[in-house]
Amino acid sequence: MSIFERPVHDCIETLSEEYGIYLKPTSHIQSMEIFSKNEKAVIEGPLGFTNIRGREQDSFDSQLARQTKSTIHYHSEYTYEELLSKHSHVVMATGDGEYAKKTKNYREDLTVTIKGAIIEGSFDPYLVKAWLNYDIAPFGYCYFIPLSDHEANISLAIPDLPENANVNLDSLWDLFYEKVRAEFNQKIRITDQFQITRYPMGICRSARIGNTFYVGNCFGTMMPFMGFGQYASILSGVYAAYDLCGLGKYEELMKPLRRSYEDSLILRRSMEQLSNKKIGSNRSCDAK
């Protein structure tokens, strides 16, 4: 969502015009509905884009792979240490912070457990929804993101806090699923499900150590507040390339992304101090 990337107003346009990276989103977002326990807010306008991730033909992953001229070696078994011994530079981009933790260059701030599903129904592809309701996602959030006019992703994410130690994720999921069915007043059908347990969120102490560049979630581009970070992740790869080509210093280029992460962490910690009563009251509002 571009509202989290200011002063950039259109991430897709910026990637194209400034960096020569051409991505085709699934759709653009024209409206976002945010629900607390008792309140609803509606934000309208050009808010950002939706896209598919993973091995699908139209996913951002596949689109980026098709634009890569270098050979991609799938199922590689090389370790970081082996690569470091054979090459002048290594870009570490393994998708999470585990390897950065192994190299003692990672500050883990929290872990998150996520349960999600692909659903079928009748949807508006330009509308996304989010729930900040601690009855169904204590100190976390839920969201609905359409993939088309008949398919969507729903997810529930909660931080692994001591307060959530005895939470039953399956029970929360059942509440959320019923909330979604009631919201759309449809017989929503689940076609696929997934769960991620204790996914680490944090940031590297140093963006570069020696000739190793930590990029993407290896660096810490996922924002702790709402989990955004695709644009920042791609930028980190661009900045590593800039450094390798002598066009800038990686540590300096990454400073704005580091600040964004720290700001998001403040919002994350603020959410942990809230309750349903503080998030919303018995009134409805529109913000346009």
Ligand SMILES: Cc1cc2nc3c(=O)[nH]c(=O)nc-3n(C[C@H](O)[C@H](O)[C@H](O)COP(=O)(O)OP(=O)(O)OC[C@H]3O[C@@H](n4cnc5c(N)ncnc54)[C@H](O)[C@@H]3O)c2cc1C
Second form
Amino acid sequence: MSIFERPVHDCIETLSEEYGIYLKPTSHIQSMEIFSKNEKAVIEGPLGFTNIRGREQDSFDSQLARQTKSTIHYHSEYTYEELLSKHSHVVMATGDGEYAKKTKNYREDLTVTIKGAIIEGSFDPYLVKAWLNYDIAPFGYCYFIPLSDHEANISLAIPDLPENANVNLDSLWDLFYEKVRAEFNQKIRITDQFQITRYPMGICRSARIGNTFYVGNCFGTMMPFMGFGQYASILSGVYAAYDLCGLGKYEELMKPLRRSYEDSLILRRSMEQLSNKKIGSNRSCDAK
Ligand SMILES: Cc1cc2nc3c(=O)[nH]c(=O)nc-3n(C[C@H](O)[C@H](O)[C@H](O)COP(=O)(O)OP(=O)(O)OC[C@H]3O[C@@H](n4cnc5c(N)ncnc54)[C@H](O)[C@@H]3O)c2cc1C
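What about the form predicted together with the ligand, after the form predicted alone?
And the full complex, kicking off with our chain again.
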């Protein structure tokens, strides 16, 4: 969602124009429907992009792998400590805060639990949907993101707050799945499912310690408000490379992303003060 990357308006364009990284998204997002318990808002315009992650041929991961000239060592079993003793610099980019935490350079602010599925049906690839309904996802959200005109990802994410200690994720999922089915009013089939429990969100205390660069989620590029982090993660990789090439100081270059993280954390904490009553207005909103 471009709105989270201001002043940048088009992440894909900026990555190619400014940094020479060419990514082909699955689709652009032209319309977003947001549902509260009783209301619906529609936002239209060039809102961002959808993309696939993982091992698929068209995923961002595969696209980046094809563009890199360096050798990728799969199934590496080196520890950080072993790499540190063997190489002049280490870029820590393992995708979550665990290693940064182990090196005592991480402030964990929250953890989230996510349940998701791939569904089959007939979808508009340019339209995404989100639910801010605390009956289904208390203090969190649900979303629908099409992967094509016949496949989509649906997910439910809730923060692991004390208030959520007794919620039954499977029951929430059933409610959400019912909403999705009602929304599309067509035969929908789940083809794959996943669950991530207690995924840590936080930020490192120092972007660089000695010759180790904390990059991506090891830095804290996943923004706590809605869990977005791909663009900031790529940017952090570019900034680490700039520092290695003597083109800038990583800690300095990362300052705007650190600020974004802290701002996003404030939005997340505000969400935790809300209720269904405060989220839904008493009239329909059509924000074109
Ligand atoms: C369910 C979910 C949904 C999300 N949705 C969005 C979204 O809609 N939009 C958005 O912008 N962001 C989203 N994010 C956040 C985004 O995916 C991350 O912020 C971003 O991918 C972080 O990039 P990264 O490079 O730090 O980690 P990753 O993209 O996770 O990459 C880390 C890589 O390191 C590899 N690795 C791990 N350990 C080692 C090791 N010891 N040695 C070598 N390699 C290792 C992993 O296999 C992986 O390939 C989502 C995250 C999750 C979990």
